[in-house]
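The chain below stands alone and is given in structure tokens; this is the form predicted on its own.
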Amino acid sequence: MRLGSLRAGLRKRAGAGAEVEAREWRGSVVLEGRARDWRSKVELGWYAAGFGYKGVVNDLEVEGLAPERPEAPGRPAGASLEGESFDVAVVGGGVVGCAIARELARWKVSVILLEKECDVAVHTSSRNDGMIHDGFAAKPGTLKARYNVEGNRLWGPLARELGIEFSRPGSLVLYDSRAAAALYPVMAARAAENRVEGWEFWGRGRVRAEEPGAPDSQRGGFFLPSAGVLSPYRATVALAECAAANGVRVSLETAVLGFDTEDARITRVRTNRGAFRAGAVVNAAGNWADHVAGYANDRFFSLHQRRGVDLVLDSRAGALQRHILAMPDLFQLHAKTKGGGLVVTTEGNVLVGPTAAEAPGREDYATSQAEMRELERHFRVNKLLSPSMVITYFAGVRPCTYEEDFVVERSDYVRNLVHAAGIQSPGLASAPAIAADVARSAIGILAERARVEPNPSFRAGRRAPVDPRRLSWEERAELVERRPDCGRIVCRCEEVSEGEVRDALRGLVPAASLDAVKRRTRAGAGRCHGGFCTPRVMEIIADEAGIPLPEVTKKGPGSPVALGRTKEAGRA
């Protein structure tokens, strides 16, 4: 009966020229055939999600769009994994995968973290606004709501352990009319249902006192003090380094190509570095998590991509705003996103956005003028800011299930597989809580066959990299006396020293490209976009790696910065 109703509804909504069929599979529903266009494909997936299936696998084709598949890279230089064995393999080096690897290090088990790129945090985990959401916006009763609030509470102590900057400026949702302000009791009830703490109603005077740039049209606001901010890429690197310090093997440029299974268990993980055995496998593969699930014949969900663009304002903008600000349309009852706003950062910049658009392309980070114009509406929320402060912009892609919720669970059909998939916003905020649950599940799998003991030598903290900007003048003078390279400024915009760059290149998860150095030190993240510091950073990378300058890359293999030498020293 349910399937018949779904089929009828799909055909009605698909329109002329579309051929849509649905079938049930392992408690999920699979959509097959042809949709008119990408938007129609996504909307049909959302419609199917309303029928109560475990998941929606959307295999509808769209004319002119080839099905996306991860690239199959060749075997890179470095260590082979052929014939090795690990207790747990974590697939994906984003913030969730790195947090899971660190949690697993609390136990006396061997763990390998697999990341297909040449660094961690290359994709979604570095392409977001760094906001640790308070949990108010998540739909009550969802995994998003649960993990968001739990993760938010964990980030404070975790940031202290990892030695990364974290602050709680709080989120202020402004009312743009008396009708919107009348929704305060409804918003308060939702915050209470999601177990968000400390929310307050602010009148117009309080808003003006706290945020002088707020528009004159505001009618007060809903303040959530638990909202925080951090650097998402520095947090991911810190988690990976802490995991590595506790014995986790971090294998970069390592793409998972498939699994060998036997008796409903994954027995071997096949990669471009060779195949190895694993007692348990964690699928935290971000935008490719549905494909990784498919390798184990457990693709009970599929992902659609929600692309977002943010503007980055100059660091002087941070002095003109105290809180995270937004003025969303509170009467948009069926919106799939929170609407974006103005997010202060730990570095002093303000981020404007993000946009939210359904679009194909799991790693498509192109931007357009139309997206820039769309973001200009957020400047009305703080009249002290203006588009003239924009120094750059970036795009990110969020992996969304059609149920618009996380998938965090042990597989129903593969006995040693755990999924952490569909981790879109508020994934960054939720990461520590997701990691704790997933690690428990993986350890539970191992414990079914052998006793697993805690790791008595686990160290929750890490040796944080030196940051002269956080030192007093006296402390900085002492540092420079001990390490003169920390007194040689390489990046003037962000005041990054040569010593910091060299430390990044020598870390437990070492940087190997310009972008990797930027993620760790912010060299090149200022107003000039690396216009002054790039040549010097390249020289330092070449010196540390012992390679010619033309072999230095922007973001790994296939992205050389220089094609060769134009002149040779000593030539007449």
Contents of the next structure:
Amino acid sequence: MRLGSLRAGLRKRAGAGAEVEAREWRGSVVLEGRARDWRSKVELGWYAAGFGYKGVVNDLEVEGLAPERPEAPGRPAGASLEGESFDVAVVGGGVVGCAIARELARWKVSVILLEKECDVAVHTSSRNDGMIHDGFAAKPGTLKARYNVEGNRLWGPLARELGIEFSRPGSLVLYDSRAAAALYPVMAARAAENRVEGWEFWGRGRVRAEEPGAPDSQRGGFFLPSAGVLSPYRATVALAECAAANGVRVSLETAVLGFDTEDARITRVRTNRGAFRAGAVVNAAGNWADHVAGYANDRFFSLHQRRGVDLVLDSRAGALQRHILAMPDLFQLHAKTKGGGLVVTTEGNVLVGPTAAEAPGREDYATSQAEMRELERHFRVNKLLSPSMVITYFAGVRPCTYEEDFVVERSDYVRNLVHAAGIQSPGLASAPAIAADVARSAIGILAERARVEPNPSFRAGRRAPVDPRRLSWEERAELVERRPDCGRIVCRCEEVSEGEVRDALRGLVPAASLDAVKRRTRAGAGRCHGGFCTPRVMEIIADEAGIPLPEVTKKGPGSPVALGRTKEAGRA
Amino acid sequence: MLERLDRDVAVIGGGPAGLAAARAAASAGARVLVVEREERLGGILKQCVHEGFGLERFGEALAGPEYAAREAESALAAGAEARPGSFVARASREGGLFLLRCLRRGGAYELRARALVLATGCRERTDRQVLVQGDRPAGVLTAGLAQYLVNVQGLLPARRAVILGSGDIGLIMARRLTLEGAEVEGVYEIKAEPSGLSRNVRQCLEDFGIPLRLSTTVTAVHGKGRVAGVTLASVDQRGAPIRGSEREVECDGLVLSVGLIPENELAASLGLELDGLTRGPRADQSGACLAEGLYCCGNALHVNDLADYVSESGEAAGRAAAAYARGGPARRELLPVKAGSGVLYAVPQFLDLAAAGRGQVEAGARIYFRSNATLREGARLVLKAEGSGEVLLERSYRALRPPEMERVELELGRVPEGASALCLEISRKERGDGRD
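For comparison with the form predicted on its own, provide the form predicted in complex with the partner chain.
Zooming out: every chain and molecule, the one shown earlier first.
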């Protein structure tokens, strides 16, 4: 019945030249055949999601668009994992995977965190605006809504434990229509349903007083005080370091190639560093989580990609805005995204965006002129900001299921697999809450076979790196006496010292490239964008790693900054 | 123990502007300290190993490091002190003094001074500040960074490079990369004419057979780990890429020479307003800003194209700062200098007519300007007094181009009483106007 009407609907929507079939598989639905184009493929996936299946597996082919495969990993230097054994393997070193690994460390179990890149937080976790959403925008009743609100509460204490900056400037959603006031009861109901507390309606005058850059056209707005902001990459590194300090093995440049299964259990995890045994596996593989599920024959959902581009404004912009600002189009209320806005980061930059557009390319971070134009409209939301303040921009890719909700659950068919997949926005905000649930599931799996004890020596905090900018002048002067290299500033825009760069290179999850140093210290993230500090940071990396300068990379293998020494590297 | 220093004049920046300021101030008897963030004095000149510096100032063509060394020696010989490896974390005013909180390896210190000279130079505009799209692979770098890699670190940043922008550093780097064994695929300029000095176009590109393509820009960079190529596009008169003109070029590096921006974050933190055109603080003929005791010079004031002019402006600022530090505030009589028709900008933005009486200025005031268009057939400059309309100065040029800064000197005594402002105007030279 259900399948019949889905099939009919798909055929009607697929258009001429398309051939779309649907079949049921373990309570999910699989779409096969050929879609007209990529856009149509995504729309058919969304359509199928409306039929109440567990998941939509969208295997429609699109002409000229080969199915994406993860890049074949090289043979990394360093330790082999062949023949080792771990209680839990967490696949993916994004904010979710790192938070899960840290939660697992609360138990006396051996944990390995697998990340295919040469650092954590390389993909989606470093390519977002760092907003810790209030939870208001999520659709009531979804996992997103639940984890967002829970995660938002957890970030406060967690950030303190990890020693990272976190603030709650609150989110101010402005309207430029008189009709906005009529939304009041709708907003009240939504807030109550999602358990978002403390929200207020601000009239025009209040908005003007609280946010001097608000546009003259504003007619008041909703203020959500719990909305916060943190550095997503620093948070991810901090979670990974805390996990590592508690005994989690963080294995970088380690790509999962497949699983050996036996009797509906994963027995061995095969990687480019060799195969090892695992008692339980957590799939937190970001934009590749559906592939990883497939390795265990448990691919009951598909991910499609929603790109987001943000502009980064000079850090002097931060003084011109107090809250997270947005001015949505009233007609956009039912869109799949919140429409973007202006976020002041913990470092004082303002991020403009993100865009939200469905596009293929799980790791396609190339920006376009059209995206720049699209973002310009946000400047109207704060009249003190201008496009001349743009210092750079970046793209990120959100992994989205067709149900547009998170997948956080134990596998129905593989007895020792837990998924944390489809973690799109507000994934960063939700991460601590997701991590708690996923860790509980993984421990539950282990507990089915043996007793699992809490880890009495678990430390929730970590030795946070020195952050001289947060010190008073006197404290800073003392620091420089103690740590002479903290007096030598190598990045002038962000005031980063040699000492901080060396700390980043010696950390528990050590940086090894310019970008990894940038994620930890902000060296190179300022207005000159590395023009001055690049050679200096390169020298420190070469010195710490004991490698010649030409071997220093921007972001790991295949990205050398220089192509050799002069005279010898050119045309022979 | 936090070290505390007191000086008459503090100079931030030990490049050619700061060194000239330090020397002038020390020669005038002031106690001067130069705070320089790098380990050695000389600023960007240290990495400019090519010749051509000092033709105006020394009457000979020097390499950048030679020019820098001469300036550093003479500043120190005049009695100025310098602290390289020092970074000014905060600048503020405390009582009647400037307070600089400085960091250096192994110790922080506080420097108090009566007068402060900002000689902080400029930074380079980056690829994303001119809206180049794409991912962020290794191999995209500004010309100055490429220059540091090649000339100081001995590294080759690319084997086959595309250069975007024909600013002087870009032209110099086209030649340098070629000499170091790399191939420069071409230099692309979004404007209809080169941004750098004509002599650099000849000596760095034409002599090496490197193509210069005008009205063309790079719209995107390709590659993930390392640059694999770029997309070029022709642009229309407004600089917008023309649809359909895009073409791809293979290369492993993109070097940018797309403009310099005065570094004035410290100036802004001291409350100085910046001029929208020059992006430096507004100042009088000796670099004195609108806040008392505060001076700005060199490329921090506006971007110069010759180191010689930078030194000259440093000298004026150093001399005035010393006079202020030793004599205290003096009455100023500021007359605005306006950039009229045909003029891109004029520096200084004010003339202090009272300065002549204090003996700070030599015979007169130097006014630097750029035309806002290329006038190949000759041009005429007039400097008028607003109010009376009197023409104070007239000059003819064979040609004027925006990249080539010009300067004139005006005797302050010539400014008529009652003038409300001075105005510079440039016009195309009329046919048959034979003066030169």
